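Consider the single chain below, provided in structure tokens and representing the form predicted alone.
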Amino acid sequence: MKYLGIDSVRPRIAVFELTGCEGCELQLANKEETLAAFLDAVEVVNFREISSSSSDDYDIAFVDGAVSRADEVERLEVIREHAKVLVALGSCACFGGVSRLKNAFDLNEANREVYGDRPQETLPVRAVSEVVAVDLEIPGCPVSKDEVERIVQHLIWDVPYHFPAYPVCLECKQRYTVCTYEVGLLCLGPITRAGCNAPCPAGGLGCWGCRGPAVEANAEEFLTTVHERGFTNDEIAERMSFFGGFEGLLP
């Protein structure tokens, strides 16, 4: 493949799944209008969702899902050893995701309740970066294919890319979306990192914070404001803990 008339080496990429729904991986295989160009820019050597091929010879590893078992720890350490660049893909990989909610319970008791006399191995859920060194994190549930493509361009050709520093609220204004607080809904938009184009507020759901905290998120002012609007600590904590990205900012 040529870029600006210069032959470029197609980096070998591998995509791996840990604990999660694998929806972020499906995002990579969607968006047909750019899929051919995307695949032309890279060489996919390991990606169970789209190919039966398997190789340990790769440059960039995308890891989707959280870590919740000992065998996943071992597998992740091997991936880290092989990868020149390791990317945490999606909210589960970046923060622990929805699965991290189980950490609030007694795991032995929950195991017995669900599996009875056939308990399954389980550990407290961790993000990928809590187990191995991560070079880049792409948050979202699921990730934005547009954003992933821009980041791949950055990794391959050094095309400048920066995650937005502003919160989701700005993207709501750009879309002319009526603020969900005006209709009485809780929303984490004021403290969540933008980059998703705010689909949840536009759909009338409010932001659930899947992309984690915005740069210099003013959590103190946010909590003051939502309390003034009548939301309780339990309601706020439930929303902020849903994807695991606000663990240190919970009320």
Given for the second form:
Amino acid sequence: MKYLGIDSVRPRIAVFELTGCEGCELQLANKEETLAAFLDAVEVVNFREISSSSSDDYDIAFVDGAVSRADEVERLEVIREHAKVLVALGSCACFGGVSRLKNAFDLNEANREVYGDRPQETLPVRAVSEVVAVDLEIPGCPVSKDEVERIVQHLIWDVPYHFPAYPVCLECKQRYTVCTYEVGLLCLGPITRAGCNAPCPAGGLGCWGCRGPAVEANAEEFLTTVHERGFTNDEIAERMSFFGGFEGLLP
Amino acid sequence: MRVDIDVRHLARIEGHGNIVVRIADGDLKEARWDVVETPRFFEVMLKGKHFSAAGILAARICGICSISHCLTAVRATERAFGVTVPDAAARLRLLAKHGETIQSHVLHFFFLAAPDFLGLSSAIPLVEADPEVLQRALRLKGLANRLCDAVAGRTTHPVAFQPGGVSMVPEKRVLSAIRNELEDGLDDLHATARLLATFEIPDFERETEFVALRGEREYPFIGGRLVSSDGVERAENEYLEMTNEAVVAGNTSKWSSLSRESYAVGPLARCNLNFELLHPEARQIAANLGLAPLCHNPFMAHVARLVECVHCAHEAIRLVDEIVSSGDEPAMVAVAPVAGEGVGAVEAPRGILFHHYRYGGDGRIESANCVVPTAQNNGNIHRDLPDFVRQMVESGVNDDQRLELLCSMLVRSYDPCLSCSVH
Ligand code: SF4
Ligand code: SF4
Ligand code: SF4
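Having looked at the form predicted alone, could you now put up the form predicted together with its partner chain?
Then the entire complex follows, led off by the chain already shown.
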């Protein structure tokens, strides 16, 4: 592959999964129009979900899922040692994701409830960056394959990637979606980082904030406006906690 | 003869599971299938959630069958509240289900299963070795994903399904375009059947009890009666009498049993129990590839998946025609929460899936139970293994490598989804 006349190397890529639904790595196999080109641009050396060959010699490691058991901490430390670039793929890896909701419950009780008198080993859910150093975080539940492809291109070209600083609202308006506030539904679009192309407001759900906070968001103004529309701090905080991306920013 | 097989984190399946087989002095000492996936406690996380969040959270149980989990959660909620969705919504939900079934089955066939039969470690070398097969796989998967995008709003983690109906109705012209693609997709599916006919399917049978929804007039996907091939029949609400989950040592997934020590769910179970309800062309492909009920060879699930893809493609075309020729009827009704319980049963790609919620009068979940397909299959995979190893050894397989591959193929034939199974 050439960019601006410069030859680039074909990076060796590995994909690993911790606690999650593996939906994020599934996105890597999606986007069928460009998959063959994608596989040409990179060399996939470790991707257990789709390949039985494996190698510890890789440049970029994509990790999806959160950390919730001791063996995952160990695996992650080994991955960190091998990888030149470690990418947290998806909201589970970046913030803990929906799994983080577990932390609000007493884990012994939760274990008894699900597994009776044979409790399973489990830890409070952590993001990947709470365990090892992370070079790049790609949020989303699931991640957007478009965005992942752009980021991989930037990694190949060694050019920094800049996430959109603006909020989901901008992309939502570009789609001509009727604002969910018009029909009385809460939406975190004004404070959530764009890059997903706002599928959830278009689906009538409103944004649930899976990509975490936008840099250019005005949280105070957001709160004032939604309070005016009759939503309480409890409702807003519950929504902001759903994917774990707004830790420490709850009203 | 001595064999020591230790597969840690089996590849080309969803999630983490281990195979152990030990033969010493010609005696089978041990043959195990253990699920070691990290548990996630969704049943606990669902507690206290508002009914509008149930489907959104439940979808995250599985990245491959998120549409099924979402629809099951929404159905359980609607049954708890006594809500019936409009026909327009039921049609769209079913159409999305067909997209998901094709997407999941095609992914499994080409990317997870076929490499074993083609002597490859993954589908990636096909980029050079057989680009035509890879292109066919990508066309079929792309088509299924576009169908899900159009109807569910997204392929993974749908955004269009809420209690009461469907909150985003696709444009008819988008559906018409997908209809044309589905017609072409059928040609690709027939070519795939010809490829499958060249695969050497291991000759193995173990008498098994199969459990699935039973369709009345149509091949079942959403709701209905629960039946087993041993003659058990129950209503949707009585699912606990079918599933009988138990926690087993060394496993983060539970196991199920009914009339025997274990039972199987999934495409083979559905075909076995609803064969005459398949589209005639799907039945024809089944006949060509040697699948007839009751089939007790778990490897024939590969055929059953392809047969279901053909059925779903035809059904999707029929549904699109119905939707395009219908008026713009409402696809959503108002939902008023009441205290009560509801069970939803849906045939996910990997088999029958149950969600059961108890709601308080405030519309929040008080307790939740989810019984997922792979958790029902794990016990059966485990019980297949020793019989399979014995039969293979008797038929002359005697090296570790070949036996390890065959055992891996047996597990993969169930298309296990272990993230799901430990939810
Ligand atoms: S971020 Fe969402 S899609 Fe990705 S692994 Fe986690 S739950 Fe699945
Ligand atoms: S629906 Fe949400 S994202 Fe879209 S414009 Fe309104 S507030 Fe912004
Ligand atoms: S609209 Fe909001 S919840 Fe939906 S994908 Fe985008 S950031 Fe995530």
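Rigid core (definition): largest C-alpha set, two forms, superposition within 1.5 Å. Positions refer to the first chain, counted from 1. Small disclaimer: the values here were computed from a predicted structure and weren't measured.
Relative to the superposed rigid core, the position of the CA of residue 218 differs between the two forms by 2 Å or more. Comparing between the two forms on a rigid core frame, one finds that residue 234 has its C-alpha moved by 2.6 Å.
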